[in-house]
Every structure is written in C-alpha cells, then in structure tokens.
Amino acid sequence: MVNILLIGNGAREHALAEALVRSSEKPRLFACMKANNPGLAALAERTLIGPYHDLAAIVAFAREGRCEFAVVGPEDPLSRGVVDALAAAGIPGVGPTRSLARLETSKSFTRDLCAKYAIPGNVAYRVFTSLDGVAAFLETLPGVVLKPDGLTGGKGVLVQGDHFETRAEALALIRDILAEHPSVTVEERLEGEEFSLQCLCDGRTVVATPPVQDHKRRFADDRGPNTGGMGSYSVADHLLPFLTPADVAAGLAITERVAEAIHRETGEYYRGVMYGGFMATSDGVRLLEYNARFGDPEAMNILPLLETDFVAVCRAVIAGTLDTLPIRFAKRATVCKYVVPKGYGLPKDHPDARSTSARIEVGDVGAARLYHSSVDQRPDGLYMTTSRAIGVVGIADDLARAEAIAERAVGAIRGPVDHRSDIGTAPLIAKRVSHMRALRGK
C-alpha cells in the first residue's frame, strides 16, 4: 500500500485529498496542515497539525509515515523550500522546489523570464526597487497594475480603475508597498477576460487541464474588494463561452515555452503545477502570472473531472514521464460557490465582522460536493473562522444544472453566511462573451 504526504489544509487540498484516495491503489495520506480541516483529516491516516515553516518536523512525519511522495497544496510550503526539504530525505514532491516557485512568488522573476526567451503573451513591464523613474514609466502606460513581489495570498495584484484612478494614486500605492516588498513589478493593465489554466508538469511535458474563470470580487456583478477567489465555473466542451480552441493553445504554448526556459535558466526540471493565469484580448492571449500549484478554488472544478488514476499522475510527474501516461477529463460541466462569512473581505469595525467566528450548520446538500476550507470542527459543531469556509461544487452535463446543484446546497448551509449567486449563471456569462465580441469585433 502506497502512503502519500499532503501538505496543506484548505478546499484545495480537501480536493486533492479526495482525488489521491480515489486511486485503485487506496493510498494512505499522511496530511500535514497548520489549521485541522474536518473533511481532509476525515480521509487520512494520520495528521499533523503544525506551522508549514517547521519542515524539520514536516520531513519526520513524511518519514515516519514511509512515503513514498508528496503533494504540496500551497504556496507558503512551496516558497519555504519543503520539497529541497524532503528531496534531501529522500522523498520526492509534486511541488517545485524553491527556487523554481519563484515562478510564483517573484512577479519580477517571471516576467524578467519571459522576456529574456521572447515567450509570447508578455506585457509592458519594469521592476522598480525605488521610486526613482516610477514617475516616468507610469506616463507611458495607457493603464497600470501593480504587483508587489512575494506572496500576497491571491490579494495583492492593485489594478488602475479598481484600486485607484490616477497615476498620483498609483505612486503613492508604490511608495507603500517598496516599504514592505524588495521590489514591484508595474505593468500595462489589459483589457479582456481572464482565465486560468492549470497545467501539469514533469519539466519536459506540459498538460493543460480544463480552463475555469475565477471570481476575485467579494460581491455580485464583480463588485467590493478583491478576494482569494469567491468562486469559479469549467464547461462540458473544456472550454469557456468566451474563449476559442486558439486562446486554450495559445495558453499551452506559452506554458511550455515557460517549462523549457526554467531548465534553460537555472538547470532544474519544474515538476508540479503550473497555473497561468492569462487574458483573453482583442491582441490574442496575454499572461498575466503564474501560480506554482493549483488554484483554490478552481482544482475544485478540475480534480473531480479527472479520469486518469490520480496516483499515476503525481508518479509521472515526478518521474518525468507525463508524456507516457494519457490524462482525460470527463466531459462535464462544474460550478464552484464559496460559503464565506458575512464580513469577509469586510472592515473589521463593519457590523458583519462578528460572523467570522460563527457556528454553521450543514443540512442536506443533494449532489453537490462540499470541500472543506477554513474551519475549526469543534465539539458543539462547524466554527468558520476569518476567511473562506466551505467550497461547494456543483457537477452536470451541463453548466445550468450544474449551477443550481451548487446554489441549492448553499442554500442548506446555515448561519451568517455568504456567497455569490451570480457565478455560472448565464446573465454573467452572457456578458463575458459580449464583452469579448465587442473586443474581438465580432
């Protein structure tokens, strides 16, 4: 019996969990998290719960438990150096090392990557340690973003229009966030759709799973501040209504054109995931970053679609063979809802702030699935604690089913709680594709 380490604790790796015990094999998972997650401690063998920075304590429990491999969930482990940790042990990660998640962790790195191998789908860009030149660059910008480097949580990406309106705004952003970051990347802002493909890896072979859209905004109609993602959508076709087959290669094509460049640049194999965040524009396919794992919440929507043992997956991934194995998605449609507090992502003196530590109730939630996220299991029930509490997933034929399997079992999650109704619904898709054809001029 094969036993696999799975390092982390939210609705992500509740995702991963559930796919790896799918496996023929029937591995046992040995779940490494820093906050105890009901649902994924329900499928292990065994759990630690401790900070990601002890990997001291991280590698003994993976050694104590013989396993076999890792899979890493997050990017705090990722950006720690937890797979150089257990590699030096002996145990090999679905995950890249440290220096490779620089992929995610240093905005300046990737772009400065991109640049240097003339990989399609870059954007106007300057890194700035100081304020001097700021000043100027930002003139030549028709729009700005701005994107401190180090780990920001999914946060930290401040877009002009969204976050502030001039350019006095944006510098003085600037000059707040070198106080706290080495460096900030500002960059053109763009004009388009989003999308996120999540591609595996062995350092040779690129995979691209199902494209999702991701919902930033705390509120309907992508209103209120930015959010780790409030929910997202995948379609049967594996595609999105707005994009083509040519905006999903196009994707691919700069993912492995990234791959190559990383072993060229620094002699490493990045083996794990590579989640490219691009936008669709009237100019084709631009990148906007790269995550080193999959995204929270879309593995909700694409872990459930895959086909393909799970185990030989993450196998071929570390051995360097993706190209021998073949990967399938079902063809089906998936909806993710997050359940959030009241006062997420509000001020903490706002009257909904109370509900960050409030008790929930779980009644009957049909065919969707529930992926747990931050919550504490207490003795007199389910805590949700400051941030997002439980992915909910609808799955159908089709992405109007799908979306009132997820909003019917909401609905039978109690307590002061929140989410976004509109995500799948056609209303908001129908102005995405609107949107792309007024771009596209079609």
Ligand SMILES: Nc1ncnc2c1ncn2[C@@H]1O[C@H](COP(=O)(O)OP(=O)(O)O)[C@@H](O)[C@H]1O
Contents of the next structure:
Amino acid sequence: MVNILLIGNGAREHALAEALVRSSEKPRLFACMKANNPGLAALAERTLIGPYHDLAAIVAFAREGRCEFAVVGPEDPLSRGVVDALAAAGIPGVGPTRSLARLETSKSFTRDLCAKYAIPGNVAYRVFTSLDGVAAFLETLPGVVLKPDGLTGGKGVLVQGDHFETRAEALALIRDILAEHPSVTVEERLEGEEFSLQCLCDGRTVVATPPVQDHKRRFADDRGPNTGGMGSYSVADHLLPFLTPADVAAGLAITERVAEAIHRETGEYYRGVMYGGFMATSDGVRLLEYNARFGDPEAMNILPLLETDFVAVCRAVIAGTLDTLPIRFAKRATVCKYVVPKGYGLPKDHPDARSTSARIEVGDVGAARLYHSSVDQRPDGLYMTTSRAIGVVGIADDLARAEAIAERAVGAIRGPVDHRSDIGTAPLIAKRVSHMRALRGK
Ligand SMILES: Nc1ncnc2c1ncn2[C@@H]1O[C@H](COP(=O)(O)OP(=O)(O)O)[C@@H](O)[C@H]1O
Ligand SMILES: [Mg+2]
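Show the form predicted in complex with the ligand, please, the one above being the form predicted alone.
Complete assembly follows, chain above in first position.
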C-alpha cells in the first residue's frame, strides 16, 4: 500500500488527485489544503487544512501518514521550501527545492540563466535593481514588458499597450515595482501566439506533455483584465492548430537546455514539472517564463489523458529514471472551461464585483469531468468564494465535440456564474491560426 502526500487545494490538485488514485497501486492520498476542496477531499484518505507556510505541520502530517513521496501542486509551498523540508524528513517530492523553484519565482534568474548558457528563445532584456540606466535601456526597445521578481499570482507582469502606453509611464511603474520587489526584469515585447508546454523532468531527462493554450483574459474575444486563466484546450494530434511540430520541438529543446543549465549552475537536479510559457513568433519560439509546477487550468487538459500510471511517473521523476519509462497520452482533444463568480477578476467598483460567495447548484454535467476549485461545501450546499469555482473538462475525439461537452456542463451549473463561451470554438481558433499565418508571412 502506497501513501502519497498531495499539497494544494485547487482544481489542478483535484486533477492530480484523480490521476494518482487511478493508479493500479490504489494509493491512499494525504491531502494538505489551505481550504477544504470537497472534490479533492472525497478522494483523500485524510486531510490537513492549514497554511502552506506551516512546514512543520505539513512534514508531521506526511510522517504520520507514512507517505512515500509528495506531489506539490501550487507554487506557493514550493517557494516556501516545502520540498526541502520534506526531503530533510526523508520524504522526496515531485517539485523543485526552494532554490530551484527560482525558475518560477525569479524571472531574472531564468532570463540570466538562459543568457549565460546561450539558450535559444531568450529575449532582449535587462535586470534592474535601481533606476540607473533604465531610461537609456527603454530607448532601445520598441515595446517593453515589466516583470517584478517574486511571486505575483499572475498579476505582476505589465505589458506596454495593455497596462501602460509611454516610456515615461514605464519608468514610473519601474520605480513603483522597485519599492516592493528586489529587482525588475525589463524585456522586449514580443508578438505572437502563446502556448504552454508542461514538461516532466527528473534532472536529466525532460518529457513533454501535449501543448495547451490557456486564455487569461476575463471575457470572450480576449477582452477584459487578465485572470488566473479562464480555460484552455488541447488537440488530439498533440499539436495546436497554429503550431508546427518544429515549434513544439523547439520548446522541448529549450527546456532540455534549461534543465541542464540548472544542474551546471547549482549542482542540483530539478525534479518536477518545468512548465514553459512560450510564444510562437515570426522569429521562432521564444520563452516568456517558466512555472515550476503544472498549470491551472492546463493540468486539467493533460492529466486525464495520461495513460501511463501516474504513480510510476512520479517515482521515475524522483529516482531519475524518466528515460526508461514510456509516457503516453491519449490522442484526444480536451476543452477546459472555468465557471467563475460573475464578479471574478473585475475591478472593485464594477457593479458585478460584489456577486461572489453565492450558492451554486450543480446539475447533470453529462460526460464532462468536473474539478472543484475555490468552493466551500456548507451544510446547505456548495458556495463559491471570490475566485474560480469549478473547472469543467470535455474530452472527445475532436475539439468541436470536446467543446460541446464542456459547454453543456457549464450550463448545468446554476447561480450567479460566468464563463468564456468562446474557448475551444472554431471562430476563436481560426483567429489564432490567421494571426500566426500573418506573422509567419504565409
Ligand atoms: N516578452 C513578452 N512579450 C509580450 N508579452 C509578454 C511577454 N512576457 C509576458 N507577456 C505577456 O504577459 C503574460 C504574463 O507574463 P508571464 O511571463 O507569463 O508572467 P506571469 O504568468 O507570472 O504573470 C504572458 O502570458 C503574456 O501574455
Ligand atoms: Mg504566465
């Protein structure tokens, strides 16, 4: 009997839990959550509800549960060193140490690493700890993106044209960022189509999972503010409609180079997920950032397709034997849509911004899979909090059918909710394809 510690409380971790319990080994899950996720709790043997900074409590819970290893879903506990603390207690983790989680927590660490090891796909950038030289550097770039160091919950990056217009505004924003963060990366703004390539890494071998496209903007047609992600899709051929096989290969090659560079730089092997956020541009595949864990929602696209036993995959990541394990994904299309409170992601003065924390009814979701996120199970029903509530996932042989399954499921969730009806639909995908075709000039 294998016992596994799973850390995290979102829909991503609900999908991780599902992939783990599907294992032929019938593992028992010990779930450490900062808030009680009813979907995840239902799959767990035991739960610990507590903050991710209480490393001692997490280690004690894992020890009492005699957990063989830990799977860490979110970035927050990684950045607090939960993998280091568990390792000290003899419990290995799928997830990087605090130091290696800098791949995500420090944008400057990753840009500098790629520059030092001449890894392709990097952008023109400079890291600033003071305003010295900022104005002159801004003059050299036609468009800029500002990235504070440290975790910002996806709300820290500022893109010229979206968040500010002029160089003078950029300068003022950089001053504000430096008041709160140790450094800021100022980089060239790219144009293209984004994709997420979530890779498994044991330190030496990197295995790509099918590419996924996320939708950050709150409203249809990519309007409105950026959010944690409103939904995502993947395609049966394990490409995306606007990508070539060479684009995906380029993302994997960059990630392999980064894994190797991390080892050379730190002497440590990276064991966990290296999620590359890439942009296909007129100038090839460029790196936007790495995350040190699966994406939320992107985990919900790829984990249900995993045909290889996930417990075996985790063990191979820990043991450094990924090269010996064939990892397969079903050749099916997936569409994930997040059901969110109407007020989700809106500015506080917006009339809908208050419609959170309401009760929802989940009816017949048909063939869709349902992953709980920020919901609270109370005696009188299921309540939303202020964040994304439920991820629904349609899986089918083609995108149109997967989208229809997801859309039908969304319709079965009643309450003051909203979602993006355009994710995975033909018109939106045609737009991505023609954007990319225009950029590539063919
Ligand atoms: N160099 C860049 N050029 C154009 N857009 C960018 C660039 N870097 C980031 N972005 C945009 O900003 C978003 C957030 O940036 P990212 O690096 O992914 O940070 P985070 O996910 O931590 O907010 C990206 O998804 C992309 O839309
Ligand atoms: Mg990102």
